[in-house]
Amino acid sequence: MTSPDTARPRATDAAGPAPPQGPAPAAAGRTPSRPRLPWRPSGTDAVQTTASLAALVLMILVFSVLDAQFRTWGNLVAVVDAAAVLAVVTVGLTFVLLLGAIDLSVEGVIGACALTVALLVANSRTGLDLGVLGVVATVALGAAFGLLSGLLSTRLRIPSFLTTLGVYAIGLGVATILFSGERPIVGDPWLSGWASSKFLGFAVASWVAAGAILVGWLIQRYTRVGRYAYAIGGAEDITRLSGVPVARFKTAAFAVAGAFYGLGAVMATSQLGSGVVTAGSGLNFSAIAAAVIGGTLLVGGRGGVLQSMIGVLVLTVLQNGLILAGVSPYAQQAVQGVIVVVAVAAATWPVRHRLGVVK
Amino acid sequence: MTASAAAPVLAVEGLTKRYPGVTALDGMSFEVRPHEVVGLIGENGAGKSTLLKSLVGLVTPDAGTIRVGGEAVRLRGVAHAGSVGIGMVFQEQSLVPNLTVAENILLGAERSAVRAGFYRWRAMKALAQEQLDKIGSRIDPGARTDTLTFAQRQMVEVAKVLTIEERITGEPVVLLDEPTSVLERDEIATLFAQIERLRRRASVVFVSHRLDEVLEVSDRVYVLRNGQVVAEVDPSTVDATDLHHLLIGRESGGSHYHDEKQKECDGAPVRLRVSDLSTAGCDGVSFEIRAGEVLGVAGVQGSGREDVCRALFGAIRSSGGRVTLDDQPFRLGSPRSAVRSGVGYVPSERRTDGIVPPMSVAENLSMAHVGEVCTGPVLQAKRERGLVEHWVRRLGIKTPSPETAIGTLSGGNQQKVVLARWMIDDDLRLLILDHPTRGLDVGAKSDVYALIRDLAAAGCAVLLLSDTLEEMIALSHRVVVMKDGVVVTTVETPKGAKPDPVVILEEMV
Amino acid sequence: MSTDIAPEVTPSAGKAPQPDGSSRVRRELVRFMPLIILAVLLVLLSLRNPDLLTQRSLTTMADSAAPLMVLAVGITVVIMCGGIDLSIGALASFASVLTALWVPSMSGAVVVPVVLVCALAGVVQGWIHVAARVPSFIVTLGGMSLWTGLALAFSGASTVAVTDIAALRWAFTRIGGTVPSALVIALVVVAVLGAVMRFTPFGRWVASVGHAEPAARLAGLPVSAVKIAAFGVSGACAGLAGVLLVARTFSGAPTLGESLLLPAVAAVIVGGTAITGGHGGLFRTVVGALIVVLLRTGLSLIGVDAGFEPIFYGVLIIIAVSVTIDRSKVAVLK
Amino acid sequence: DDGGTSSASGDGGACSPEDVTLIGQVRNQTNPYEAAWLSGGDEFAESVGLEQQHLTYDGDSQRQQEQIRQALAGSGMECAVLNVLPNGDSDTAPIVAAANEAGAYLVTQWNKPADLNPWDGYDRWVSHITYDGEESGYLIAKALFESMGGSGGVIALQGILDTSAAQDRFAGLQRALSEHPEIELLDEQTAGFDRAEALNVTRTLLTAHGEHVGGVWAANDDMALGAMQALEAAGATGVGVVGIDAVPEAIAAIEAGTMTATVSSDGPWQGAIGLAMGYCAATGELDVADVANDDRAFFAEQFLIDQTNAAEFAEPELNLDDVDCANLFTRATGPIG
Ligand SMILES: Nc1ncnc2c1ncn2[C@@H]1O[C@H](COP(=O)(O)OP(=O)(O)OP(=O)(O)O)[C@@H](O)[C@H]1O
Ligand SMILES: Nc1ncnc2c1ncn2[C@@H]1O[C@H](COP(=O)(O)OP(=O)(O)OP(=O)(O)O)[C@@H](O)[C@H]1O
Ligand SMILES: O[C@@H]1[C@H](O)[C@H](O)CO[C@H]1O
Ligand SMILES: [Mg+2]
Ligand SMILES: [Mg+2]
């Protein structure tokens, strides 16, 4: 049972002055006028997103000045193509973060899905050649893993940090079993084409990613799963009070996320050319970081798919730019860390006093 | 209005709910008849909210029955209660801040605005607009809820609960738990008009600590105490004073506002001098408060008076101004530095800004001046217990024990703990009170008034923002009136020569 | 209608809380659940490998858990404040490199400067988080890269061997032949930190900030200082963990402690501290660390096949948490 | 009780064959090389009527050490044989210390700090086996440069920077570069021995250096394969790629002509030989004291694999004769140094 009395703090920044409200018809006579003041307590996520966008632009400008290679069309294509898998994974993760939950299962799920898709399409190990169907099945498997994370979190009532850590391990186990000592080499030209063929200058995979982002945005904007994710992240108890079956929609959001991880695994597999257990290595942290940098904060209910994509670009541009700028591989990691913090801090600095509680 | 003949739409018999150390409902019985407005009054902690929550399935009673339309039901939750026609506006606000107003109004009941799982935003806004029109509100359904004022959000909640009309075919019952405590006069008028309209289709249960309101709007009033109905009265036969008696079960000794305790402070030294204080919401504000003086600040929402309080306490940034405290320069830094200079602050949003709900009464009480219960850096549990028990006794705080989580206390008792938090400081120089009696029952209010008087009499300067002008005028020595971010006038409100509220109201608008 | 006159002041404090018997039993059960689950897991695993229940095996396990305990206890304070510190693994690695580099000149006393440097690193992160209002996740993510980078730079991107390992013997030996010194060190850290949390206002400040930061700020609590201190504690613990790691690895390396970040956070949660802040405790984390280490090492020793080992780990850790966490203390589980 | 005393109680070789416990420990079973290692160990174990216990630590140094200590806390460890792939140089010393204290027989492979040696009082640490990384880096670089006609630009993908494998192999590349002044090293980056990372890094380097890239030198096959995917995606043809490890996919690519060369490191043999050495010592067929220092820390034989001989290496298989107690050190090509 949740009573509204246990509601956590909310909208503490909303106690300020109001936008104008006309006199109510029923209240005759003494209606005080409500002047609009220059400052309105608008959502702090707009601030965060503007900050990240500013950081991205700043970074692009600096690299463009530093390095002539950076500002070429070819490099733009390279950045976009390099961002594709991370983008798809981050779209999925965004739904979990909107809930205020976290997902650490990404690499495990991708591992299991990478092996699955490699074994389902034409490959060097199984006699199967399912093509598109194999891809669809893989995305469904991703969704099933997400469903598992969601069900465990909501039905056993355990923090998602741990359930997804567990599902990560389970996914890794499944991947290892499917691998069984021999990498399946992808022989399906259509799937390989995602990575190697170009369409309008960009790799097919990048267009797949663009489509995935669009779908993600549509889900976020136009479906219950998306809108309720915001509601749950904004105030889970209140959402439950309104009669929304919270657990069911939380679970659904995890499943949606899992489907995107599955698609990410398919894309990674097409790029790598064979089923690799560690196909997702490093992606989990990068995706969380990208989302948070873009303004999809861990507290839930803030940011969104498009905001997260800003973060994806920040990370990808940074990686690309540092290599092109010739920063020594030994120093890259340190420089990258410092730049992320400095960029976000600098962009937030002018508006820091308008931010509510920052955890 | 007499609806007594009709069979009740909602009836409760012998409802009981126990919490560790308290019996919130103690065999409560009451009923609501068709098209009736039922008033519920009672002290803080009398069990009003618990009763209403058990009527929407949020509290599972230990014993007793709930009948809806004559049939006994076991309510499983808000959605279930809604399906049998019971909806509620909660005492603590319950909107999702990061959603639009339209989504909040229709949350969980989107009906035709969501087709095959897909949102139709246009329909969404139109449906929400219908609800807002019912209460004559001009709030934009597309606005994000966290950009609204507290009062506007309250109106959205009312609009939201009215969706119940569309959802059921029978006669709904709408439960309003203190809907007016943060509304202003015009908004209250709108709400009452709405209740009048609503009763044509529904029955209403109305909870408020403002007895005149209850008398104005109700057909019947139940008086609750200690989880039981102690009286049922006909509003046409009683006045607010009678209710007051019934409620606190005793003669109110002296005046409600303890006027007799107001002390002159004309000769006292100036405690706080504010010159040209500016923030985002106020501009060039100057005033002073003497030791022992209660200074009220009047103004409508948006007048900037809350900014003044918050800036003085260091809770928001000020862009300019000089402040002295006892003639020493006083830096507007952080709440921490303000507290260290002997300033205290009672915020208006108690639940989020005033208390740490899961922590104990003792911890909440000693929070700001934990040094009082420490030797060096070491906490002295015994000393703390003694101190807390002293203040619990002195202020009559109703709590099962000092270790009880403060979040489970009634609002009035929570507020007393927050006041005690500052009173334990012997050197308290200035106390800023932002709506200190919001949500308190008449008895608790009276207690708080007495405390404010005592503090002032002991030499503490008090800056007061109040729910009602009457209250402010009664408590203050002077009232500063603010409008559009600047001070427009100062009105003297000395003992024995209190001005009519209209005088101040005219300056405010 | 009753008209009894209530006294002006109601001394209701006399009414002591009377939780009914069954709920008290349940509360105590929840409190000791982490310990119970540890025992159950131990017994279950030892059914497959009886060697696990020998005294030698148990002390080895406790010994293995010591660095993780120290790390996890530090981050518990940050988590109770409502934040997160992702840099602890990297900071422990950095500490290991510093330790290895400084042992030749400082011998065993090296622990002091290393812990101080790491505490300072934590304080800097905390300060940036507080002053610039950058989410702790981002600050410490940046810190993670930076400390790793610095460790790479200081070590010349390689392992720094400690030739005079006797200087650190105190951190990896058996007292009286049985009790692991590292475990004693970890428990002393827990005891000291626990005492500070319990007997000074720091503990309740941390809880207040974690539960309701706006209220804590408006009550004049030193919110920023508390948060910065929490990161300082976390950094110091990472530093100490780094020293412990060097003592058992005989060398420092730029990625030595990296892999301990997630197990440390898992230990905190398994112990029952709320990841959302406010509610938690250090002793719970100690038990959590033991559970995590038992699962990390125990499973490989009962001879489950590759592939199935991570699956068992995942399933068991979820089951463990589902019984150890105290759901009544958290309104909403994220 | 400083290290090494307890082993004095067992005088080497007193174990009866059925009391021997065989333990093989690698990072994980998720790449073909290490999977082959463990199956080689299994094959050997079966040949002596025992079973190999698999330990995997997921590239996590702490976990590796915890596992070893915990395993050695069991009973009967005087007759245990451990064939271990230490995660990094730094992990070898504690593993050696733990094994020595428990009196277990130990063989380590790949990683070891230069100044830690089995003959310095560790009578149960039978041997350390590794491949000359400098040599392998050099061999593949030569093969690459020759395939490029001796001139042009190359990019280098380094392994995990703080491993000696990565550093030695890179040193080999540099030696080859100094012999080929016409070859220009355009850029060097780390891709952490990881296939996906190599893909992304190569993609960026290709935009930076475009047409100038004539070859990719990678410190292992996984990175080489990732680089090949990036080249394919960029439509770059005729760029030579070399790696190390001789994983099946690389061999297949060499046979198909899309990859230039790799260096063998016979996984199944590595998995078996370590167990064999320990087993022979435990059962008394090998007296560790008699083994020459040159055999107690040695470079194992390695072969350059290019299109001419790729077919021979397509299916790495264990030849039990190679791990007979009599042939334990036949692949030693010389002391480490
Ligand atoms: N505060 C809470 N945090 C997390 N879980 C909760 C909370 N309160 C209740 N739950 C649990 O979540 C589960 C489902 O709650 P909810 O009503 O949101 O789900 P639902 O989707 O309606 O479920 P169902 O499909 O069973 O109708 C229940 O098992 C309930 O015990
Ligand atoms: N969840 C809970 N746990 C413990 N005690 C509770 C809980 N909820 C309510 N109580 C106690 O039950 C009693 C009745 O509380 P309730 O909120 O119904 O009072 P109320 O009449 O609504 O008061 P107010 O006018 O202050 O809103 C109080 O003593 C309160 O402390
Ligand atoms: O498998 C790994 C790498 O691929 C590299 O060859 C270095 O060490 C081996 O253990
Ligand atoms: Mg339900
Ligand atoms: Mg109430």
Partner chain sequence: DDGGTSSASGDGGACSPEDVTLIGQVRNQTNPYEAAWLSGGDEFAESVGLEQQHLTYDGDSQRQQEQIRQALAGSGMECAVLNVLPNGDSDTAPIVAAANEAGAYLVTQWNKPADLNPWDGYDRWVSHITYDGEESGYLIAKALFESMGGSGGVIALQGILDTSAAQDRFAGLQRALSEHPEIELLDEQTAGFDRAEALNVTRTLLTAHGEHVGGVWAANDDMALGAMQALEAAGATGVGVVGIDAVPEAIAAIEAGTMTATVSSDGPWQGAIGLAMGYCAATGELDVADVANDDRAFFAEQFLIDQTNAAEFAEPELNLDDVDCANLFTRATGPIG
The other form holds:
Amino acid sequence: MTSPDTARPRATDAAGPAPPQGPAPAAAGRTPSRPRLPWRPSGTDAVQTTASLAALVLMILVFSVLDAQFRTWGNLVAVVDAAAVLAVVTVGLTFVLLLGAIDLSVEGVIGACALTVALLVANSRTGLDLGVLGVVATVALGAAFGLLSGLLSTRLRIPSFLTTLGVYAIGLGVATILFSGERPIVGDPWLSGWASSKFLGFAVASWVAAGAILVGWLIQRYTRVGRYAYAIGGAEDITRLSGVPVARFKTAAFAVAGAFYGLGAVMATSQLGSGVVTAGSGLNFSAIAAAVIGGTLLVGGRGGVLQSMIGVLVLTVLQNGLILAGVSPYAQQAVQGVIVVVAVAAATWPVRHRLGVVK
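Write the structure block of the form predicted on its own for the protein whose form predicted together with the partner chain appears above.
What comes next is one chain alone, with no partners or other molecules.
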């Protein structure tokens, strides 16, 4: 005989297994909101920023003791003016590094943009004299190069260092074609004045760089491109599951970076007085080094524009102090290389658990 408990089927058995419990539906007329993604720096970021500032202060004190000329007002102006182009390029590169990506196209993009602006403003080769429009077009060209890098990386799902290396080659080829064996000499007094004219003691280019830094910080702080860059670099899969169109914002971040490269090319052309294919020579390494030294990690999601600017000052002060100390330029590069290795090791040590397998 069977017991009543086994003979009588339960309601749940007859109806089949209960459906899985999903999230509660949103109320009528109300769309579910995306989770608030954090952008504020963590305690580790604060420690790294403090360490970078301490290194900068220590470096200033050491060079001030070694050479009295270092602590003069004229040398301070020289340091700020020398940092202008690197600062603008580093602002752009910071957005790419926040994604956890890398950008190796800087020198090619700057070369193409440098020749472009030199040929669009009053110059020795063409009859064009677009002035401000030429500068705007050059910045737009830089953004287009960045957009290309972002689209190739996100749509084709190719690592960013490969796609940006290809864009570097494209930019260098465009620059070589535009050069055509004859250097265009800039004849636009307004653009030339960026390097030669002074305002409150500093070159106009330095004030342009200050404005670019402010714009970069505002983009990072108040736009979704900046805030989602942190989230994507910190945890891309989680950000995608949160409903954020990751590919769109990664592409936008590359485009923003390219626009800053274009502006940096305009400033470099103003300083050189002509369009040069190699206008961006060495800037890719220096910008990455500055960002990392300042606390913008290569693993993504850490640092920011202001932190990277600390790294720019560290590199510029170091270079200036070594020159005043009579150190060979080749030795300067070696010293910078050592500093970058030490900075990367120190910066990634607190987050080494996030690196997984190191290749």
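As the structure is a prediction and not an experimental result, all values here were calculated from the model. In this text, rigid core is short for the largest set of C-alphas that superpose within 1.5 Å between two forms. Numbering follows the first chain given and starts at 1.
- Core-superposed comparison between the two forms: the Cα of A68 travels less than 2 Å.
- Here V327 counts as shifted, since its C-alpha moves by at least 2 Å between the two forms after the core is aligned.
- Structural comparison between the two forms after rigid-core fitting shows the C-alpha of G337 displaced 4.0 Å.
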